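In structure tokens, the next block holds one chain alone, the form predicted on its own.
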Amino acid sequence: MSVDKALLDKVLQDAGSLFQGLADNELTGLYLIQDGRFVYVNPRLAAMFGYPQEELCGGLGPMHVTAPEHQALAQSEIDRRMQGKAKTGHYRFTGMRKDGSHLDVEVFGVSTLFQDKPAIVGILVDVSERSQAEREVSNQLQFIGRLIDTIPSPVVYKNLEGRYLGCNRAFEEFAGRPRDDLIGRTVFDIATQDVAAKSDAADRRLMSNPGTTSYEGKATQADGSVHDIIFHKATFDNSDGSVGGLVTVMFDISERKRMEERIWQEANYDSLTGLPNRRLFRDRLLEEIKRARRSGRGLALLVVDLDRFKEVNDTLGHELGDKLLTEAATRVRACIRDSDTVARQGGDEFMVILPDIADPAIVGQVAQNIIDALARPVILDGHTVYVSASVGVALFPDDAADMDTLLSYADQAMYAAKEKGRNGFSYFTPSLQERARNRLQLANELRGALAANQLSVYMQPIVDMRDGAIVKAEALLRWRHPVLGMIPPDQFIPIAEEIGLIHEIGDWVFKESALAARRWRDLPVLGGRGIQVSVNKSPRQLVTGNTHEDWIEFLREIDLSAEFVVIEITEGLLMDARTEVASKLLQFRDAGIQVSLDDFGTGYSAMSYLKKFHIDYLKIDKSFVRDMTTDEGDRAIAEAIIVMAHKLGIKVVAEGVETAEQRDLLAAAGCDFGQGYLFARPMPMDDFENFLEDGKGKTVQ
């Protein structure tokens, strides 16, 4: 069908110069309808559908060209204008080709006169690729909107006046509302005064200077727990570049600074008593030194030690143990300003820091009144516990003018205050400082004391108080140093512990009396029956090491009966609770070696413990001894010993027996066996043996 080039100029000429524009335009499709069929169609529109102009304009209407879905809204509109209830309409429908394809298209639409009958005149525009490009931003927005709802932070939008536009699910939550609730509102509506005051400031401060900032504050949640937050603000723009408001993320971090706070807790305080450790102990001494350089003024440091906590740790166990330190450390914070600081070194010490001392006098009042305080009895489940402390003192800048030396002072004097019998406390002097010298100066010859045979073993007669016999022998070891003459055990076994040479030193005793014990047994003048040797063991070599295979082992290779040797213990030693201890002292006994237990009377005496490692020997300690023939205590506390000990099925040694009148007192409580002067003094293994021809076995009587 052909177009009426004549019908053509007539709708031309009534539509006026814009339609002649519209119609000459390829990128848009123009219609005219009337009567509910297409009257003309530009060849834009023709192909915009996939048809001939001939064929829609030969008989077909809008309905053949609208996707099913649409034919209503579109039949409607056409209705409007063609009745007059409006004069334009502009709206979107799904097109529909002549293949069946859809498409997106906009209309815009203008009623008017058409050969004096009511028409419609209007433009089709295909809109399917910005259709698709809106369908995606708009998917994108969805999705960057449910995403944003997933982040387990709390977001916020607000607008220039600080009224919320929307937020996440987060934020609902923390803030207790919905979101519909809060949008339009300020944080003023929602947060304590202080934190939205905070929060304003800062949004008003990013509005003015557009960008990002960040800050830490306190945040209250809807259930009232107070949160640490860190805010993350950064301004959003228009779409003409002028800023419209802005975002913010709320990080929590509550739980980060708790982790942090208790990390902080565990470097720098004791998880026990709750004082400050070691570590805090000095940063806080060493910012008094530099505030006290800076005031002229001076500080006392005190080292507080616990008098035998060992003994009463071993003795009632390590959770009484524990109360008794925390109840120490109690007592000890009470002596002392709250502008002091007491500390928990390690173990049973305590340091003490006193700032501003302006008169030493006050020290001396402080480490006494520690002492008092430490005296007092502690009741620990049902148990009355006694201890006392010894205090070294050290003064700044008098003493010493750094932190360090400071601290060997004061832990000098803390040992002199021990040698001078515990339960008091000492300054430092220049003499303790020639003692710690004198000491690391044999810690260093010690050393090389064994490989240049500085070192011997002397042997002491034990007797038979009955026939004066001498049976058994104690091995004592003797420092014989090339510059200062014989140094006394007592001064230097307790530094060969400190510096881990008892081992050495132990094994080489053990072995050299076991020696001197295989030649002994076959001596003619004692008959065939040996000397039994006891050998001192150290705490620190049953605590550690494997001395006692070795030792075991040893007596094997020389082919010597464990008869012949005795290992004497102390009584501190036999309570202490570790399993390598009861372990190693059982293997003793399993292998034949007696055990001798030293000092007996000085410490807890538990009879638990003699029983539980069936001790042989209880040695009276010459404590007892000395004064017992002066002493009516002493004299009874002798013989309840020897009669505990018979009862038990153990033999007694008396110790320090110096005169006839205590070894006639010994013997009438039925002592076994006697040690001391009066029998002989130590000597070194070839007098003694001489000893042994000359007094054929016997001692003086």
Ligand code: C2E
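Residue numbers count along the first chain shown, from 1. Source: prediction; values computed, not measured. Between two forms, the rigid core is the largest collection of C-alphas that superpose within 1.5 Å. What changes on going to the form predicted together with the named molecule:
Comparing the forms between these two forms, the C-alpha position of Gly61 differs by 2 angstroms or more, with the core used for superposition.
Relative to the superposed core, Gly506 undergoes a Cα shift smaller than 2 Å between these two forms. With the core held fixed, Ala329 shows a CA shift of 2 Å or greater between these two forms.
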Given for the second form:
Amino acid sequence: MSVDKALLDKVLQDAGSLFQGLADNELTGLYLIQDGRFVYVNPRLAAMFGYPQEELCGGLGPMHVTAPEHQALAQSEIDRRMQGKAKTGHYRFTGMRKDGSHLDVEVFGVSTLFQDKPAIVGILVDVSERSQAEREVSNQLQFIGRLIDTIPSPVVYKNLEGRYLGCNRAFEEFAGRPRDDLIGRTVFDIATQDVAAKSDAADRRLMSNPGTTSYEGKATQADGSVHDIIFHKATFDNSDGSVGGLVTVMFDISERKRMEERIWQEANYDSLTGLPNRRLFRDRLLEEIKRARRSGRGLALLVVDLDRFKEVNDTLGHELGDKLLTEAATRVRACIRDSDTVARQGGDEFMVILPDIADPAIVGQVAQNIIDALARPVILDGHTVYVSASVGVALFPDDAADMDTLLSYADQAMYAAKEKGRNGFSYFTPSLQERARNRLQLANELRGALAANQLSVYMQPIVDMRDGAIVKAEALLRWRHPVLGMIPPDQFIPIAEEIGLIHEIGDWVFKESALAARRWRDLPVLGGRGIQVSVNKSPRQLVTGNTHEDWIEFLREIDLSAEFVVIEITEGLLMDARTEVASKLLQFRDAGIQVSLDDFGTGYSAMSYLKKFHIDYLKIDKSFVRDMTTDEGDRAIAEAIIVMAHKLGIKVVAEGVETAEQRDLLAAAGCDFGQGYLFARPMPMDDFENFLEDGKGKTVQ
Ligand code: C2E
Ligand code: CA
Ligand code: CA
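Switch from the form predicted on its own to the form predicted together with the named molecule and print that structure.
Okay, now the whole complex, with that chain kicking things off.
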């Protein structure tokens, strides 16, 4: 490299004009300081500080143009160079104009000699505008920092090595460490090993392929709680466009997860018993059938229906009904293997899938175990409740090769078990299918039976045990089916209850009976004492029906004194915890209608309720009357019932009196009234009237 020495010499010789050129420039200030005073300032510098050039050079020094807070700084900078400690100085300080206002300046000073004495020559620029811009950037950065802090989700950013550069407040809280303690650390320092490894792997993938990514995972918060998190990650660039690091935003989805879990739970499980519901059950059954097809092993489907659960529910109230169902679920579950499925089908029906059946005999054993388990008494809030179960069994592939048929066959088998007398199980047989079809047909035909005049009320005399006089009668419903002939009420009343027809039919029976009682009141042969007619009311009618007011009103309309009518209810009703049942019963009583307790001895037999509900009559069930001649125990019970009832002021009717021996035993025990084939069978109204008129109304032997 060659230097043009001649040109350089010439420039130095002519330094005067070079300096003049510099001094005249309009951007930078130029100064010469010696002995703490300005020896020279150029016009630009004087203008910057708002002084006439002569004034600054006429005795003022650098301290005059320096803001008080920076005078120490400026002085020490100047001293260092004046004392030869440094050759050059470059610094910023806040300057002060003549009017006292401030400006930001930057100086570059060099120590030199002027007239053989130390001096400083330098240039000075007004950087106020630049400072302003810098302040704005810094403000903006702070603002962004505050902004990120307001984000409720944890945000953290790190460099290419995975070391934290910063984070927001939510992240600090999640990590349980202040920002300063996080910066410089890696995820391995703050998270569990597996969470950190997963995060690190995702970071590496993202760094090598910049952009965004997200994944779901778990993270443990500082308080130890584990959260479901969606980690959103994105790389960020340096100002030169190279990848600078990455930022992670953590979205906490724990709440959503819990919700989803709950929705799933609700959609698939019965909330009361915790068992799979119908939906999940169908999924499982379908799955098991597929498996059975592949494996060639058999599968059994059991339908478990609680006998008389509705009675318990209607009478003891839903709360205890629910408890009973929960207990039943527990018992059924205890009878099966872990690999078997129990589901609640709704109501009082449970379904059991027994897959991998090698020996069909096992199915019968399981069914029997379930029946035995459910037959054990259940204690509910102090009430001892007896339920039993009827179980229907259908086998795959023996009975049916598809799910819906299998389900319907198991159902039919369950109904067959119920018809066989409950508390037992039944396998599906082809004849069951026909029976099921008939039942459905019966239900349809029953709807039209009343309008078609196929229903009629029969009357069965009830006699005074002392003299055999007919004093009462029980109204018993009959259905004369055009094709099937006489259908017994035991068969169609449950259907009527099931399809809700019982209200309409029961209403009709009551009115027919009341009208009959009205006619007989004036029958001369009865000498004006008339016949008190008993009308059966099923629990369902009393609990959900609302006819009692109509009935009382009807009696008023036909001008029949209420004493000619008795309502027969079953024992279970008395145990109903719900007040409306009690109040309905009391309304009957208040209207003067007496209440008779039917089938006494077969159900709950809780004596305490008899008094509470002001029961007028007690009907000893047929089964006791039938066995009292042969079974000492039954006789003792029958006698005890009579004594106890009388003590409570309740009169006793014996049902199903078929022999003179029974009558005599009952009469000897003090029984008040008798009903049964011995006296007369139930008969149509007209026959009953003839029966009375024939004079048999006085005594029947
Ligand atoms: P329940 O109230 O216990 O009626 C007495 C049943 O015993 C009647 O059966 C009657 O025919 C029968 N019976 C009478 N004397 C004797 C006898 O000496 N020996 C035997 N073995 N049985 C005798 P029925 O008429 O078949 O009625 C059956 C059940 O149907 C009734 O039992 C009652 O629970 C119900 N029921 C009948 N009519 C109505 C009604 O209008 N409404 C409601 N809700 N239920 C009714
Ligand atoms: Ca009855
Ligand atoms: Ca009865």
